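Here we start with a single chain on its own, the form predicted on its own, put down as structure tokens.
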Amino acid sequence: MKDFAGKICFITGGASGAGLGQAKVFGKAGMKVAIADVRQEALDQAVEELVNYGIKREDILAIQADLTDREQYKAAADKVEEVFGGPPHLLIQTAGVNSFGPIEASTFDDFDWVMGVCLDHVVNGLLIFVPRMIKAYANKTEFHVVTTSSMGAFMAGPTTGPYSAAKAAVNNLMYSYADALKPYGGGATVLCPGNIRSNIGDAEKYRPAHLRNTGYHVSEGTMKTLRAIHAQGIDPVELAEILKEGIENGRVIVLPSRDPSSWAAQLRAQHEIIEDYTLTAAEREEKSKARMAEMMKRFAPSGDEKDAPPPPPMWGVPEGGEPFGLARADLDWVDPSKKKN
């Protein structure tokens, strides 16, 4: 898809973070932009921010909806057609939540909430919108579907089990749609960012009341630490510009860099780890030790891993923050080192 002007874009999670960045970029490209989010106040603020960014107010549609609810999603789709005259030419499903804790501490609520938003809402959008898009645009004009996934889709998630499982699933869905939509003149892309400057660290504040039985330790302190981490992430507008380039050039996977080859080594390393799952436990242990020794050499001035100091921690804990990714203290089957003290 290369021609965006005058066409329609629908973005889930569009009131903040990556979704709002996408609304800015594709709105500036001349699209009519519908943004959907569960938070009305955030939608109101987003509309004003988009207008200040230079997008015409009449080209913006804000829809408050819980898109894990199929009837609400159908109503949102109907609203887009009513206001803009047709289904979207570009569907971008970016709404997402995450929570951190040992996978063995997870509850049904943890899986239902995270996978509901990160996977079920994507399925809802594809099944509701794609038939409408095909009927309206097949072999007449360009159309495209996008899901915002994560680099976490390519790796194990022992402290992000529901999230990583959902992202791996949406990746596979988009690979499938990329092939399936070709006969109709459509395309599909999955965006796989790393850290984004967004408010996903506050997601627990918006967890529905009926899904709050979590096995994870969650507090204002853990959310403060996550906010500090996400503040260091890629700018949402820059990420959206990278996505736009990927769509224009027919990329099925878009990585968070204008030079996709810069992530190639990391992807290869992750694929190698997956291949290692076919080995025996002893063989995996041997390869893991070799991999660790190679990493340690990078920190050793002499090139000898014995001289290397411990690798620096990836993230620090800010003042007033707490470590995240731990289980609740009262779970008696979880290893004590994985629980809140």
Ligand code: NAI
Second form
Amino acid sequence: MKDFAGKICFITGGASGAGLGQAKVFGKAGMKVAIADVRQEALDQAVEELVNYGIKREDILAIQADLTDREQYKAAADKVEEVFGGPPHLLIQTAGVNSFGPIEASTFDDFDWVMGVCLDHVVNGLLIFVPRMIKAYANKTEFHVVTTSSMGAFMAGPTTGPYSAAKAAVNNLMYSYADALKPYGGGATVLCPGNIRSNIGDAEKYRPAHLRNTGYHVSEGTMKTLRAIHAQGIDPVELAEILKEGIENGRVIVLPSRDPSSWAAQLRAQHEIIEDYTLTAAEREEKSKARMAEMMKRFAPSGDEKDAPPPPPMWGVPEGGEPFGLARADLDWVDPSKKKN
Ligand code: NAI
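Here we have the form predicted on its own; I need the corresponding form predicted in complex with the named molecule.
What follows is the whole complex; the chain from before opens it.
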């Protein structure tokens, strides 16, 4: 997709972070932007921010909806058609939440919340909008679907189970759509950021009341630590500009850099780790030790650097913060070293 001006864009999670950056960039490119989000107050603030950014108020539509709910998503889709006169030419599904804790401590609520927002809302949007987009635009006007996934789609850690599973699924879905939409003149892209300067570290604050039985240790302190980490992330507008360049050039995966080759090494390393899962336990142990030794060699100080003070830890716990990724104290089957006692 190359021409954006005068067309319609629908962005989920558009009230904050990456989604708001996308609304700014595609709004500035002349699109009418519908931002859908579960938080009304954040939507109100986002509209003002978009107007101050130079986007005409009449080109912005804010829709409050819990997009994990199919009826609410359908109502949001009807609203954008009613107000802007058609389905989106560009559908960007960016809403997402995260929660960290040992996978063995996870509850159904942890899975339902994280996978509900990160995967189910994406499926809802694709099933509701894609038929409408094909009917309205196939082989007449460019159209494109995007999902904001994560580098977490390519790797899984012991404390990111539901999130990594949802993001890996979303990536695969977008590869399916990229091929499926081609005969209709449409395209698909999956954006896989690393760290974004956003509010995702505060997501626990609005976890729905019926999904609050978490197995993880969550507190003001863990949120403070996450906030400090995300403050070091990429600027959402810069990320959205990288995405726009990716859509214009037909990239299916968009990595968070203007130079995708800089991330290729990391992708290759992740693939190697996946290949290693096919090895015997002993072979894998050996390979993992060798990889670690190689990494230490690469980062070991040499010459004058030996006397230099060590660099500050990038992802340390800030004052008043707490480590995240631990289990709730009362889970009696969880290894004590993995929980907050
Ligand atoms: P954010 O918290 O600033 O924005 C996410 C938005 O999604 C919020 O405004 C929130 O209200 C909305 N949302 C949550 N549940 C919803 C629901 N049920 N229905 C409708 N809207 C809902 O976070 P951020 O970081 O901008 O997240 C955007 C996307 O980027 C997410 O998919 C996230 O997984 C992904 N991502 C974020 C990274 C980061 O470091 N922040 C790294 C990699 C990917």
